[in-house]
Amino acid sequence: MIQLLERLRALVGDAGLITEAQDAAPYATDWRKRYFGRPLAVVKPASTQEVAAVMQLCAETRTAVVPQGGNTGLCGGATPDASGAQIVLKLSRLNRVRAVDTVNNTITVEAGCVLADLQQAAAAAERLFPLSLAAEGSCEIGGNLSTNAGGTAVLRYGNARDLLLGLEVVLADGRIWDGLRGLRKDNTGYDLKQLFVGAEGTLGVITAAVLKLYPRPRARATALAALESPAKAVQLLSHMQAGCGDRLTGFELMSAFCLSLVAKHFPATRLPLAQAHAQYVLLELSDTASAESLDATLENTLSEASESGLVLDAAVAASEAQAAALWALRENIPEAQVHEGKQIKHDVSVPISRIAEYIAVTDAELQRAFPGVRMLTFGHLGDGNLHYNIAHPEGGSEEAFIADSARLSRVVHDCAARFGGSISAEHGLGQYKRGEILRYKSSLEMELMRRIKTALDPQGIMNPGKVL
């Protein structure tokens, strides 16, 4: 091991190698503090060539590698095991914006580029990079691609997978595949880049990417609408799409319980509606047209929805500050959950047409099996992604509740499968769901995934124990 560490040091220098346990600790646990590991070392290469040299050495010595970006994942996908034999390959030093092409509307960035910095680089060029999520101030684009991140703008722009045109990847044996092509049409065989999106570092190490840019919106219109049920929210989505077209960028569902926790744990929060309602939708339009035109479209479409009984009440932001306050209601839900105590979190997707039925059936089944549990349902209704989280019964034992996580999750996941859904919409599998997925994917699907894994990582050194 000492010889391996010295060879790693020779490749990345003193600044690129962490070996002391106390210094490596921040890289050895996940964001939720659910998984803890003990790496042999944290290796921080500063270039693609250094990544390649490290991978060649690890292939030679059969050393397992755990790629890590901003370490904001929620399923333990970037956490090493406790063997003390794996290295964490930290990509944060690969953080350059290599090129911006405003004619081709593309940006080429390295894997360690923080998402917010990427957004700012696009904005400086009068362009939009639309991937947006709560962790954008610390998550990195390599991790976003490796987990096929979603976020709040999927309704209009798609997941990370949809924003990708080209990749640079270091393979398990250290070879560099240069697929950094900014082409929207390339029909020359298998689309290799898509193998590495959502693979969570189990097939190779993403080191750079060519990503799509869009015209920068000049106007946004934001509103909070109150509704009586998720079924009404689904109807409102169809109504808004018909009236606003692809200007509808965000459509976020939040239950009354979710917003009550935000109000409880963020005392400065002010709900803009006088009366409480069962469900809320935060919706946003964006366009290159004038703000007046966009505001009129939003207000007219919401007015029609109100007249037809879909919307019970609504508040339209009259300024950027008010829009930010409305978005804070949604963005503070996860933090409010942390303050409220431990919950059992789920990230499921269901066909939009079946979301209301899914929520009703799953709520009922959970209450029958676990009386008094409290559901915190929120998420990206526009693309069918729900964060269906469960809190312990008020006054009940949190420890006993958490100990029953497997049974509770089984109800949520079985219902998702029953309605044609998935048990992971945007968080990935990591180590959290790698066993659970066996219940829902066919044996043929699992066989094909294992064949791909064996073909690209025959020694099994790429992020072992994750996904498969």
Contents of the next structure:
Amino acid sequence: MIQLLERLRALVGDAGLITEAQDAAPYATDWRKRYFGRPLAVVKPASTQEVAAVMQLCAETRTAVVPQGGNTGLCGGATPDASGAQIVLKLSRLNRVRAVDTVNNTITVEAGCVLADLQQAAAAAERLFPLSLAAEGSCEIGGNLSTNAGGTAVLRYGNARDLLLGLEVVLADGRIWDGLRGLRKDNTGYDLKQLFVGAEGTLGVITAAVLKLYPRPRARATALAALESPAKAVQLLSHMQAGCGDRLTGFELMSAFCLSLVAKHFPATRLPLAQAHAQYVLLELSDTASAESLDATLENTLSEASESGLVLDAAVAASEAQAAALWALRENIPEAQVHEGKQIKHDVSVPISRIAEYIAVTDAELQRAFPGVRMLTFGHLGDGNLHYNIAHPEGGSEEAFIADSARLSRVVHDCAARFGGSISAEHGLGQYKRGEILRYKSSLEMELMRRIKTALDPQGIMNPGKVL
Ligand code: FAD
Ligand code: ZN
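Having seen the form predicted on its own, the form predicted in complex with flavin-adenine dinucleotide:
Time for the whole complex; same chain goes first.
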């Protein structure tokens, strides 16, 4: 072990190696503090060549490697186990923007580039990099690609997978695959780069990527609409899509309970509607054309929706500050939940047409299984993706409720499967859902995944214990 540590130090220098347990602690647990590991060391290479050298050494010594970006993942994918034998490979020092190409509309960045910095680099070139999520101030593009992150603009721009044109990967044996092509069209066999997207660090280490840029919108129009039920929200989605086309960029559902927690734990929160309603949708349009035409489109489509009784009340942001305040309602939900206590979290997707029925049926089954539980449902309705979280009954024991997690999650996941859905829409499997997925994927799918894993990582050193 000591010899391995000294060889790692020789590769990455003192600045790139953490060996003291106390210093390594922040890298040994996840964002939710649900998993705790004990790494042999945290290794922080500063270049692709250093990553390659570290991987060569790990392949030679059969040392397990846990890649880590911003460590905001929600499934324990970036947390080492407790053996003291795995290294955490922290990519954050690889954070350069290598190139911005405004003719090809691409940006080439290293894996450790923080998502918000990438967005800013695109904005500085009058372009948009559309991936956007509440963790954008700390998550990194390598982590976003490895979890195929979604977020709030998927409705219009797709998820991380859709934004990717080229990839640089250090393989499990330390070789560097330079696939940094920015081509829009390339039909020369298997699309290898996509294998690494959503692989959660189990197939190789992403070190850099070429990503798509879009024209920077000149105008945004944001509104909060109140509705009676999720079914009305689905109808509103169709109505907005018909009236606004692909200018509809965001469509986020939030239940009244979610907003009440935001108001409780973020005292500065001001709800812009006079009366409380059962459900809310945060919607956003964006366009490269003028703000006036966009505002008019939003006002017209929303007033049609309220005349027909679909929308009960609505507030349209009149300034950037008001738009930011509306987005804060949505983006503060994850943290408000943390302050409220422990919940059982799910990240499911079902066909959009079946979302309302899914919520009704799952709510009813859960109430039967555990009377009094409180559902925190919110998410990217436009993508059929719900964060379906459950809190313990008011006044009831949180411990007893959490101890029953497996049974309650089973209800949520089985319902998703019954409705033709997925048990992980955007957060991935990590170690959290690694066992659970065996119940829902066919044995043939699992076999194909294992064969790919063996082909790319025959020694099984890439993030063992995750996904498969
Ligand atoms: P990490 O947590 O560091 O790693 C995630 C996984 O990727 C791990 O398995 C790790 O081993 C692997 N990995 C990391 N970097 C590399 C690399 N360079 N090469 C190979 N493997 C690597 N997700 C969404 O999709 N949509 C949301 O709206 C959303 N909202 C969130 C809101 C909050 C407040 C938080 C905390 C999380 C949210 N997430 C969301 C979870 C999301 O997965 C992460 O925020 C993000 O995509 C992970 O990036 P990261 O750099 O933090 O990755
Ligand atoms: Zn989400």
